[in-house]
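The chain below stands alone and is given in structure tokens; this is the form predicted alone.
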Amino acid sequence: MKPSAFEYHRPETVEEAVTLLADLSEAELMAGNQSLSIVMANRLANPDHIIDINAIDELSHIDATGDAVDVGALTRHRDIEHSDVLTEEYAVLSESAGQIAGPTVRNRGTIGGSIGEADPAGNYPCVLVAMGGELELASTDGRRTVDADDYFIAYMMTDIEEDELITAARFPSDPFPAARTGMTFLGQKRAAQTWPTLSVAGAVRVDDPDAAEPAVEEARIGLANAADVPLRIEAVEAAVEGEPLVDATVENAGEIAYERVSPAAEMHADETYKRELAREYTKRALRTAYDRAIA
């Protein structure tokens, strides 16, 4: 089946696309295009009008300002991925980008497409909201900033109005310094091109790495697929903050999650299965960030 006929628009400016949002009526952005076209072509989704933004530079770039982790809405994932100063500095997010389907949607795909669409098994708006992150959103009012908490309000849908774009996502770096921080992101997926069974961003910060026992100051832990909202558990945080991290403290902080999930079932996964990868994939991260912490 072919999409409905719509007319095209390649805006070069930020401020170009939001007065056509304003402006059109049954108009959708486009910019990595690795879910629209599915959905139009398949007559599920009929715009009269197809805004492409991928001619507004301003889009794409990645800005460790010290503060935090600015992400340009048009990068795509294959950038987010390889970039030296994620690598280095914020690996939950390259190494979220890196567990994204395959090569050819991680060229073309971009973070803004993935949290715009919302869906909550996604990778993106998982690390979102465990690292406490805000999107920035343009419309012919100005920019405003949303927290990651007050964005994701249900199944697929969000705090984005219909005339506003997704200019960035931040991340803030300033609760985790690279020194004493270590992060991961992990998760159980059939096969490389489908969405996730259950992830993991885990992220954890220790006084001291030269310690004989450091102790967790600090710890994040966000699962994708775990509830109809990407999902942050404080509780597991808590349960693992201001102690070394042993055995018991991790057994404790994965039964915590086991309960607090509220994941649907699914065709290969019910519930209590999800809520068993939720309970082992939480004490894997959680292992993973602290050694990566005290290396």
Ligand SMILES: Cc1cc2nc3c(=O)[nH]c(=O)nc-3n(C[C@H](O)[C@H](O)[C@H](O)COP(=O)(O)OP(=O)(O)OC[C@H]3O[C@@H](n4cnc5c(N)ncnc54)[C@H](O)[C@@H]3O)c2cc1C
Second form
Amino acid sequence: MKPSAFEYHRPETVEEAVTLLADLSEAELMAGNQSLSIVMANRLANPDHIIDINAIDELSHIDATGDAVDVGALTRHRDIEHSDVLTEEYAVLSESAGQIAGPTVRNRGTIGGSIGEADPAGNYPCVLVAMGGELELASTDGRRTVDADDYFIAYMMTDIEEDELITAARFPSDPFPAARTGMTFLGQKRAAQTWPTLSVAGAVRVDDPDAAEPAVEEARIGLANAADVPLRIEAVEAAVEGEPLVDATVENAGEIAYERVSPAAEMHADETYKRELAREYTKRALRTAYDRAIA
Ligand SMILES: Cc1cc2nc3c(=O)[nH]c(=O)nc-3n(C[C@H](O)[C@H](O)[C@H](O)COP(=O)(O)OP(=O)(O)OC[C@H]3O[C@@H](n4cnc5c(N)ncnc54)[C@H](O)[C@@H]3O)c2cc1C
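Switch from the form predicted alone to the form predicted in complex with the ligand and give that structure.
Next comes the full complex, this chain leading.
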């Protein structure tokens, strides 16, 4: 099927884009068009107006500001995957980008499109929630910041208004000094280049990587496709904080993840299987992040 007819707009600034959003009814933003094209081709969305944001240069950037990493909404998955600063200092983000679909989707798809789509299986939403990130939104009323926790409300439902545009995602780096922190993004896929059945974003900061038995000072665990929103499990984090990461602690953390997720059954993965994946991938993420923190 082909999309229904629409009028095409190509603003060059955020101000022009939000004015179009405010003035036009039945308008849809288009970024990388990797998800929107599928929805429109199936006539699950039939917007009268498409606002193509690809000419808005200010939306493409990766800025490390010292206490945070600021990623513009139009930044492509490929650029996030290959960013030197992210690979070295925020591996959970670059690794999450590198595991999205295949090269074609990664060359065009954007972080803003992924967060705009808000699929609970999405890689960036999971990283954002796990790391305590925030989003910057713009409209004709100005700009506002919203915590990732407040942004994801229910299945593919978010705090964004119809006249708002995501301009950037912000990931705090201050609590995660590279010398004492390990990060990882892991997922289980049935086949290459598909969406994962379940993913986990993990980070561990230790007190002293050179100590005989470094203790976990702070841990972060977020799961994708384990509930109807991206899920941070603070009980898992609390279970490993304050002590060196030994096998018994990791096993306990895995059991907590098994209990705390609320996954929806899918054709190839029933609820119990997804709980088991949550247990296993939580354990793997904690071990990998801890090993990287003390390496
Ligand atoms: C085969 C396949 C496999 C995939 N596998 C994965 C995967 O494993 N993990 C994963 O996370 N993703 C996966 N994806 C989705 C991928 O991340 C998409 O690229 C992404 O969801 C959409 O990004 P986009 O820039 O193409 O957005 P578009 O398709 O252009 O837009 C998607 C939605 O977001 C809205 N939007 C776009 N930009 C903004 C903005 N700045 N502000 C507000 N709303 C905006 C649009 O209006 C639209 O509703 C997969 C996609 C495909 C086709």
